[in-house]
Amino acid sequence: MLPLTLLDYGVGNIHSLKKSFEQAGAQVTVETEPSRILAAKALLLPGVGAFGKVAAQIAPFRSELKARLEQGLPAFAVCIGMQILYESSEEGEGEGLGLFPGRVRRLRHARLPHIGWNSVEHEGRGPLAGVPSNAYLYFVHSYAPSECSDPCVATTDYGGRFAAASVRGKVWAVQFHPEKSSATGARIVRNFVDFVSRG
């Protein structure tokens, strides 16, 4: 069985999510100590809370865990999870990890927040193989990151196009939510702990 440490923010309710890992066959643990998430075999950055905040959690061990996910420690990255990877937000002050290139942006949008199913446009990498491209994955969210080249590997279009799911080595990250998804959420999140168990 996967062990995966859940990195809790302290915001919000990371139940479904940590429950979706489980039954695709991880062992979650919910970690907000700096020392045991940076010890973690798989580390998992939940969905939930603002830029800043979160920036604000991780800024007294964010050149640790930067450092230990270029070294190849394997990380999924839901919603807020991802943008924290990205360099800066729009949404609030505070640094992100930097791993992935860019700024996470607001929405070109009337309507706000993006809340609901939208199709996803890829190419079968990462988190999307084996789903269909323009599956309908679901969202909820205000801010994402706007750059859709490289490490992005699936791209939304509401109010504009933006990266729906990024790529680094073994970090994996998407914009939706995928314990919201019904099933096709729930290959993506097999996907990461078959890609995690095969070494």
The other form holds:
Amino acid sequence: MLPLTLLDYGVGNIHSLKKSFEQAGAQVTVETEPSRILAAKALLLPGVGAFGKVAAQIAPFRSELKARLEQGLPAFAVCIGMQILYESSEEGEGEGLGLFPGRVRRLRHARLPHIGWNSVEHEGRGPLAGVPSNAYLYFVHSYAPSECSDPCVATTDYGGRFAAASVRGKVWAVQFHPEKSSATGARIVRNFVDFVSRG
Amino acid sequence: MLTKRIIPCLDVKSGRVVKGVKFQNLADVGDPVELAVRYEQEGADEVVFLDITATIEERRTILDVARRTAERLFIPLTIGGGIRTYGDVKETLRAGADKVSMNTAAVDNPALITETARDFGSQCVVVAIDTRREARGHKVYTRAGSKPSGLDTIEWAKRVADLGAGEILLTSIDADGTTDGYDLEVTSSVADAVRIPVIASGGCGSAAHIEEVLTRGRADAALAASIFHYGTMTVGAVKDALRRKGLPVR
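Just the form predicted on its own so far, so send over the form predicted in complex with its partner chain.
Zooming out: every chain and molecule, the one shown earlier first.
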């Protein structure tokens, strides 16, 4: 059974994310302690909170965490968890991990937050394997990485295209919430658990 | 393309589902967790639980319902009713709700909107506005529609958006429970006045009502209760009807 460590930022609902990975066959431990997070076999970065707060929380072990991810620590990141993998954000102060290049920007749409089910265009790479292109997934955010070239593997349009999923090595990041995306989301979660379990 | 959302709402009292007609005459129709899961299977985009007990001692009941639901529901869950304080918001989110909806508390203490949006994110702060048509326009009511606040609905909607609300759940007290259709006028006025998503509520009796509130009413989402509970229509059937009319639905 795949041991997964969920980094708890201390705000919001993490139950559904934990449960969705458990249903896919992972054993999820919730952690706030940096030493235990750095010792993880595989990491789960949840999607609740604000950029500044999350950046401040990871600041004390930022370089160690980045090094672990660069050395091949498998990780699945959702929403704000994805955004923190970029260099910085228009949403708030603080440094992201900088594993992905670029800055997270505010969406350019008249109605924000972007809330609801939107179609995701992709070519079936990484998280999206076995998911039809233009499948609907659940989004809730006002900021997103605008870079739609590598490492981006899926895009969505809401006042312009943004990165809906990015992949680098064993780090998979998605802007939508698979744990809130019913059966399609469950498939994406299972893809990660299978990918890491295969080694 | 972003789709229009269909959101079944369950009124929950002491851990059981009921549906009030004009906020009275309650009839018990089942377990909230089972119903929520059934709605997900039918294609619901989100589910809302409105806790209508909301006495202090029964707050525990809805938190337990939230926990049990989060174990089994994989679409967003909003919980409203009885949210009074920052602590209530935090506790409800931690129990397993993705969003909280506040109504009376937002009117009594607008700073609560800003504080909770700052710490938990705007996306989880839904401000519920109960509105009633009066001689001088639409006015906001609190305490389950029983108390006039004196606030103008459009002005209050703009204000809550400025304070940091992520969405507005707009319920027409006049239309609620009638099954004669949503109040299109107030819905479109609010949707035009703010730049956050608006969920229309109150009065739904058919798929045609949902279609008109999502088009002429300019709502981003439609909330309904009785037509789904009493099996008048399934969520899937409503979506088929909307799709035939060319609306983007999942």
